[in-house]
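Have a look below at one chain only, the form predicted alone, in structure tokens format.
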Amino acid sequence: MINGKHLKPRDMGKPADQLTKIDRLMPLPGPFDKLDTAPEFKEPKEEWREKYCTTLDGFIAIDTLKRPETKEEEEEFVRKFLQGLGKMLSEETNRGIIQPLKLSIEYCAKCNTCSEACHIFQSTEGHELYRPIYRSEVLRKIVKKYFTKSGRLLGGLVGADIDLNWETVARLGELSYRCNLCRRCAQTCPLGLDNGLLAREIRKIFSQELGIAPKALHEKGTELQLKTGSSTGLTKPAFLDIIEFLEEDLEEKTGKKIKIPIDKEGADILLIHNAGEYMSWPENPMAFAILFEEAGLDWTLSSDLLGYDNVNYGLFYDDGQAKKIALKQFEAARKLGVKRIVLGECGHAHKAAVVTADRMTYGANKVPVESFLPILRDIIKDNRLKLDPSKNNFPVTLHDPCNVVRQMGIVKPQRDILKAVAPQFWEMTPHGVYNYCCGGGSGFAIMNSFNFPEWRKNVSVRMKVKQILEVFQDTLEDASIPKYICAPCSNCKGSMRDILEHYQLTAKYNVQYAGIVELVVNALADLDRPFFEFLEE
């Protein structure tokens, strides 16, 4: 097993029961500086070793990546990977991404500026496996060896010094799922190169060429969404039942009798939530209904297939799946004849529907897509809501979802909102476009197979835990004071839920979490009781 400080890209092809392991984790601030928060990771089970790829770092992210049973199967696996790599490098088959891809492959200066920006590399105290350019360099060596004349002729003399076998390819696939695709590395790169893009392209080869992707993203994600209408499996009848329940709960909770509009033709806005909100955080769509009605907006929900779930997990691993879902969401909007789609609190849906889908269809097939954040900011700015900010007089911090802030540049509206409704708004350090990922990005928050949650809860979320502890440091140990993490993204909320439970931040220190719309509703002057249960308690 190779020490994490001495690991080289060429080692990826070396035979080993396990290439390396995590031996250190970044210290956390008080009160966790007095506790052992660097667990001894459990060894993978023997039956896992026999069937899956545990030889990278001992963890399994891809629960469909199984070892070949014959030499012929192994050779076919490697052949298909190289075939997919060829398609990745072809302008004909990868036209939309080929320019930044080739720049990122060819022009890395090895300055390691990206390493200082990567929360996973920093969380593991500089483990080479998680250095952003490590994975990229493995890919470069394979490309050079098999797709350049110099590499084919001179091999190791020009850096094409890597053995390509099933283990090499499988490890590379696993390593592509040790990156949150937060693109913080790309933002900081002095040459504008994108190691997150390279990780995503590796995932794409595995899905589109080898038919291999985590079940949570593919089988229980995009495939389930295309079949039932939602990545949660929420069908139309179940969705309509939930809306009826929300109306009843909303009236009981706030005294407001609101009929949530569904399938209203010709409305200005089609509001699409992450369906996970209906299942796990129903207060969020309730809060949206209250605010949109109070502001007098002309809006509707859709009960059409994919019209009530803005999730698009294809963004993380497969262009074909991403396009299928994006087009179905546009179709639902066109059927109703709405003027625009407005996205609720889902970070990756913002990028998928606004940025990525913009390249997937043209003309009449497209429907304008907007974020809810500028709309809510304008509602508050125009004094269309009667607010009493003193109702939120407790420490509030903001977690910036990567896909909203760094990928789309929406930074100021959410801060204008919080300054209007939260007297004790405290910024994390760093924040805005320099924020750190919640640790659940690129699908990690829903990937719970085998021992991958152990890696996520101790490694990829660690920097965010550090930020939370630091921002609330002065009041953390006073459990009588509620402390609120505003996370306007379903994926990020899932990650926050894991963090607060795993580190017992709610149970011991009264750290709470939810979105931004709930905080605005809690500040409404005419509410007789708090919208948050933790305030009632």
Contents of the next structure:
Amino acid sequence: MINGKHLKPRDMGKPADQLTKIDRLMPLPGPFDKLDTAPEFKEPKEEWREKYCTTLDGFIAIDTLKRPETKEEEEEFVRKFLQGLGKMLSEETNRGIIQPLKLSIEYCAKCNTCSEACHIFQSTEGHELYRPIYRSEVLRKIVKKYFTKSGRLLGGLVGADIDLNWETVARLGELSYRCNLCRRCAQTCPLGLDNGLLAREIRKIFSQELGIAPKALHEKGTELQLKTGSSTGLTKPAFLDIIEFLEEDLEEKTGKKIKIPIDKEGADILLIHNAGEYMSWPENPMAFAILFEEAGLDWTLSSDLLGYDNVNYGLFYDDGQAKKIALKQFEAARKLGVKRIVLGECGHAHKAAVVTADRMTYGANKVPVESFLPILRDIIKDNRLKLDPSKNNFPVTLHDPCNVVRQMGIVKPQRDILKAVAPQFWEMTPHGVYNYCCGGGSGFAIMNSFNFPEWRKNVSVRMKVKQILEVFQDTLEDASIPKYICAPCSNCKGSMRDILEHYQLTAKYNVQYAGIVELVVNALADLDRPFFEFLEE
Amino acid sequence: MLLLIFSYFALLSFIFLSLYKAVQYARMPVHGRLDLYPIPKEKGKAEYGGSYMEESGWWRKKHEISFAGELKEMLQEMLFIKRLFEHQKSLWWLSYALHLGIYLLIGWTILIFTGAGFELVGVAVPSSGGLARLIYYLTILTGAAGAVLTAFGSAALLFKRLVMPSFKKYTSAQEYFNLLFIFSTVVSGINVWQQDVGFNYGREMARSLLTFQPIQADAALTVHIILLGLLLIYIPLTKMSHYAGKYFTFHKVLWDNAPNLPGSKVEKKIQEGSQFKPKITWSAPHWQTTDEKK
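So the form predicted alone is up there; where is the form predicted together with its partner chain?
And the full complex, kicking off with our chain again.
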């Protein structure tokens, strides 16, 4: 096993039961400053070692990547990987990304400026495996060795010094799932290169060529969504039942009798939520219904296939799946004849539908898409809601979803909203476009196979835990004061749920979390009792 | 005469190969959007990283673009390597020394040719005084500062890569060679310069180039010309051609947030791109239906 400080990119192909391990974690501020920063992760089980790839850092993210049983299968796997790599580099098969990809492959000066920007590298006290360019450099070495003349002729002299075998490829696949694709590193690159893009391209080769992707993203993600309408498996009849339940619950909770519009043809707005909200955080779609009705918007939900779930996990690992889902979501909107799609609190759905899908088709196939945030900001600005911000008189901080801020430039509306409804709003450091990922980005929040959650809860979320502890440092230990993390994204909320549970921040320190619409509803002047359960006596 | 031909060949190779590289990138198909904020052209919003998507009904509104904002950011990055300065100052001092040195040497080259032009029309440099004298001293200043900074920067970067483990493990022999090549070329230039501090040999060589006359060079100058020529041919073939790539990474990738609206240039490109039918596709089972093929 190679120590984290001594690991080199060319070591990826070396035979070892486990290439390296995490030996240190970033210290956290009080009250966690006494925690041992030398982690004791459980060893992967023997049966996992035999069947899956545990030879990177001991963790398994890709639960469909199984060890071959014969030498021939091993060779075939490597051959297919190289075939996929060739397709990645070809204008014929990878047109939609070829220019940015080739730039990022060609120009890295290895100046390491990006390292400090990465929350995973920082959380492991600079473990070499998680340096943003480590993964990129392994990929470059393979590209150089097999796809360039200089690499074939000069080998190690030009950096083409890596052994390619099943272990190298499998470890590289695993390593592509140790990056949240937050692209914070790309903000600092003096040459404008993008390690997140390269990590996603590796995931693409695995999915698009080898047919290998984490079950949570593919089989129980995009495939399930295309089949049933939602990655949660929520079918149309079940969705309609849930809406009825929401209406009843909403009335019970707020005294407001609201008929949630479904399949209203020709409505101005088709509101699409992350379907995970209906299952895990039903107060969120309830709050949307209250606000949109109070503001008098002409809106509807859709019960059509893919019309009631805005997620698009294709964004994380597969261009084809991303396109299929995005186009079907447009189709659901076109069928209803709505004027625009408005996305609820889901960061990656924002990016997928507004930014990524923007160039997937054209003309009449498209429907304008926008975030709910500017609409809500305008509703509040126009005084269409009667608000009493003193109802939210507790410390509130905002977690910025990377896809909404860094990758879309929606920064100010959510702050305008919070300033109107939360008198004790505190920014995290850093925030806005320079925020840190919640640690659950790019699918991690829903990937729960084997020991991957252990890695996530200790490593990828760590920087966010640090930020939360820092922003609430003055009131943290006073459990009589609720502290609220506003995370306007389902995926980020999943990560917050993990954080608060794992570090016992709710149980011990009364740290709460939810979205932004719930805060606005809680501030509605005409509500007799709090919308948040944690505020009820 | 061979030196003259070689000099022209090297210079033209540099220009042609650099342009070829840029054209190759420019001809690549339109890519999916990879906006990364802050985007400096977002008028009134760039300061905090905002975009047009902060407005409800953004597709009905005018996308307010500040070309001055983009130009300012680009110039700061090109002239001062802003991101490196902000995020890794210790390396910036060394890298900027190298880059500033190169910029000064480009300025020196222009001054050398201007001085040679003066001499060709009968204005002696510097003895005619006035502008000729100014050019003479500016040539010395830019040449000396440029050479020293380039030599220091390339040597310091080479040394840093050799001794710092976090750099060393990512550096190939070719990357050491690149820095050594620059350093050697500059040192060979300094070696010639110390025999003639006023760079009269430089103007003489420039006159030869401008009039297609054989270059008169001693052994030291011959070595310098050959090294510099080879370096000029070599740079565009390597990642040192990032002067071309950087335009695309920022302007055409990270800052390209132009939406695909009806009647827009982007829409036209998407329409054209949709005519392309790939002959091969990806092999995974879920790619074996028609609608996900791109």
